[in-house]
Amino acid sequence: MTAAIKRNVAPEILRTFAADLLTAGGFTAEQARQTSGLLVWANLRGAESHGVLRIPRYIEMVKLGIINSDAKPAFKTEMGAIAVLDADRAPGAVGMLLAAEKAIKLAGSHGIGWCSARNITHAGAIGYFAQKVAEAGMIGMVMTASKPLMIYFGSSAEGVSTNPLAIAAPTADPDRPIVFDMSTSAAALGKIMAARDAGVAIPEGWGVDASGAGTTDPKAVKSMLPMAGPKGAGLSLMIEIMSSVLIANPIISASLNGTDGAAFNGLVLAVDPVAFGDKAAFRQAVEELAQAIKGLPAAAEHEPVLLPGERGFAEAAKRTQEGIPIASGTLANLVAVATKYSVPIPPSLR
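Kindly present the structure of this chain alone in the form predicted alone.
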């Protein structure tokens, strides 16, 4: 495969274009604003897999009734530091932002806040929500659960999902928290989608084809493989228990038993350092830890030791100045949507 040509576009132009496409495709204006913010955040940080390439599928999900543009999210139960939100199949960004805001509020009152979100839809790059918690001065932990997409270790069939986990912590710089964001699969499904759009091969060990054989062709991938074998599969299983089973909205067992019907679920946990001591002292201690790690000898010459999320912040700074590169395959898909719904195409994307 050969890499496709990419076009650079200014973040604010892409954000507006994305919101216009989503609105034309059935999202409310506010749903589109929140979703485009999440998608372009991912593109800025170099995570094309969770960026605007998702727009055609999100619009399709509205048409199929998977995403409910008339959703009325509501908190169903609250007990102390714990709350459960039913997102009513709202766009993922909408449901998870509500959960993050609630977790932060609860942590402000109790020192810790746990908000489970039932019936969300695809939540995208969940580091976005963990970062929101960290920007509020708290430690944030975010998980989401979805239907079987990944081979369960020791099995030949899809038994768990690629359930992601993100953890973020504030530092002395309020604009640069440490943000760890991972998939429990060897690579996120969106990275395979991005490889399809870019026309490039994927590494071995990411997925298997319909026959169960490993493949480097992103178009041939049928199922994902877990990160670190049994560790990735086991972590995904536990995320399903914490995010889905705990709130009586199981996804994996329902799917495997043929009673499919549950939407996605999410979980946001916020911890206020004030509950443990001085908040400023905590931030400084995190900063000292970060600098100690960065001071370790590099394994490769001219390759700095990086903290979780640091590469993303650097890439975002670069792309803010130079523009966000959009693969030609992704661009073609976005232009097709714009043409279908008579949405004006920005000159830089024509």
Contents of the next structure:
There are 2 protein chains.
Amino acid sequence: MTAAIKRNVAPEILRTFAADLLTAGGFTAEQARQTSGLLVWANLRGAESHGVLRIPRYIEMVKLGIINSDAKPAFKTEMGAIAVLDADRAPGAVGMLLAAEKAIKLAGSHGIGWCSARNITHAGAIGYFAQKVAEAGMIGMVMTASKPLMIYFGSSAEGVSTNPLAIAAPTADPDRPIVFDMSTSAAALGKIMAARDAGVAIPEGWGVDASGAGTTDPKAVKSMLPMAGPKGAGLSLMIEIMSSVLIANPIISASLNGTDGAAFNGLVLAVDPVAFGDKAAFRQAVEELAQAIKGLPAAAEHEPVLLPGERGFAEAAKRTQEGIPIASGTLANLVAVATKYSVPIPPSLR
Amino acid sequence: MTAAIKRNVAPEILRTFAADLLTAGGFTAEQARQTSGLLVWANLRGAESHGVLRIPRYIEMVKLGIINSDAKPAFKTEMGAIAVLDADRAPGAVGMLLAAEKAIKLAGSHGIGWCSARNITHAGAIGYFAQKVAEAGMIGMVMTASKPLMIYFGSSAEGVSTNPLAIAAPTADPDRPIVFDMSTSAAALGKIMAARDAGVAIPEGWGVDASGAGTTDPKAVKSMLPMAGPKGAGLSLMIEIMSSVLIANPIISASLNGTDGAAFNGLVLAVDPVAFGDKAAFRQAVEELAQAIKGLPAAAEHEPVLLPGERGFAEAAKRTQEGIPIASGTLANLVAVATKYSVPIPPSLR
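In place of the form predicted alone, the structure of the form predicted together with another copy of the chain is requested.
Following is the full complex, with the preceding chain placed first.
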């Protein structure tokens, strides 16, 4: 194979290859299937930074015992409309999918359902889990919490994570929910890495250098800055309280105090429109809102007004037709894993 | 009285005066009591724009029939952990306090409780309602939705409101919960109005002029811009879906399509730590997180690292001691209302 050429690969082939690599690297078949589903969803939508490029590190994490391939996720607490899952450090997709299923089930019985998931591992693009809830006809809200890696507003130090928040709702088109997915940082780490690779400057407000001063040099970025200053920092802190502190599994305070704590926690809230009225009428009303927004005058010619997640769906439609482009560096890393574990490389990636 | 001099007034006196004015203007005694509690809470915390300066307009809204002083708020839907209140256009504080009480009650039985409130009126500083939930020992999440007044990202037109989100959690100190409260706009309208009054420029990114171009002239601002571009616009849209579309009371689509819709909806989500474990341990764990954040190195000398809502509590402590300063313009407006309705003016405001 030629590592310097970007290859296009059909989603199904990439999904199978990804699952084969993960299985060879220690995941169970089911863990690999769920994880490759999440990763290729991100690749399809143009979010390469949350896609199959993660595979070598995920396999390394199994070897290091950070991801537990023998995980036995179990519900530890169930009361009314809430549940707490201990994911036992299963791959992130496994724990968060279990939490989403549980929240959907609880919402079916109680109108809303909240499932906390403790001891998950890296959850990737959490819009995926919110979309699963929307595909069940409900509103889904998903958050995850992790270790300090973002400047806390008013401090010169990393005090919070870039904790993301995703909210999804079904529309009249079952294949096109609205999927809002944001991190609480000013910019995604992937954008800073992309600027580094491209050798271009980043806007002010994205990151600080080792001295704590703001920088536009992506190579100098030591810490991320929060979205909208106190808003991003504060929201991230509240996500830590809801995801981690509520279930007595703190990440931030443990980390700042130098003691061992959890690495990742998450939660899924599902809201069932059926409890509030008519399911079809709700979908139709979301659709009317979507169309009203789409009908707003565009700020720039030839740039349509987009709903949250719409760019991702458009990209996924394109990539389903044309294949998913895999960057040469990513391909080389995947091929190295395949070679190491004697996993057959699909012809389109050879 | 001399309108040009700023007066300091004791909170209790201002609360009584505010309630007397509202009662004279058509509120029932109980509506006036709840509304003055909300307004003076904002004044205490330094959020003048959400304080007693609203009173003349609130009275006008009663006269115009926008606020219904005969409102009979009633729960229309109750199922499992959810409820829907029709606030019947009661004053905002009345509807949202009922929703908060209901969410707290539901959370006590089901672990979480969600109360939607339809047909509320202007809800003011929604951190107040989130704080009420935290004072009950729970995590509170509050959102409200209103008419388009902010540019939708990617459009040149107002497509969403500045829909706020507040989240509060109890700490070890019952009088000092963490109270996160943000709008989805880049800056509060009050800050733009303050810059206008002070004759100073505003930063780029806060607003656009009548032609749709960004402006730093506060007097030229025609429309607000969203926080962090697509993030603020998208989050505001999802708040409309959760607050309005879910209960078949859409604001944005109705407004953009030129039909009559609701003016304001809101919702309160309460999460009871007791369902997840031990209440005291939760408060203590939030306190540990708070202290860890407070212990971060400050970015600037003599500027302590602050928790969400902490500046407001500090200001409230100060103003409880020294009195609440009332700007001369606000005082003149309140005195005019008092004179019109023969409401006695407290000596400290004469």
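Numbering follows the first chain given and starts at 1. Heads up, when I say rigid core I mean the largest set of C-alphas that superpose within 1.5 Å between the two forms. Computed from a predicted structure; not experimentally measured.
With both forms fitted on the core, check whether the Cα of residue 222 differs by 2 Å or more between these two forms. Residue 222: C-alpha displaced by 2 Å or more between these two forms.
Post core alignment: residue 241 C-alpha displaced by 2 Å or more between these two forms: No; residue 241 is a residue whose C-alpha shifts by less than 2 Å between these two forms when the cores are overlaid.
Once you overlay the rigid core, does the Cα of residue 190 travel 2 Å or further between these two forms? Shift of 2 Å or more: yes.
Once the core is aligned, what is the C-alpha displacement of residue 213 between these two forms? Give it in Å to one decimal. It moves 4.4 Å at the C-alpha.
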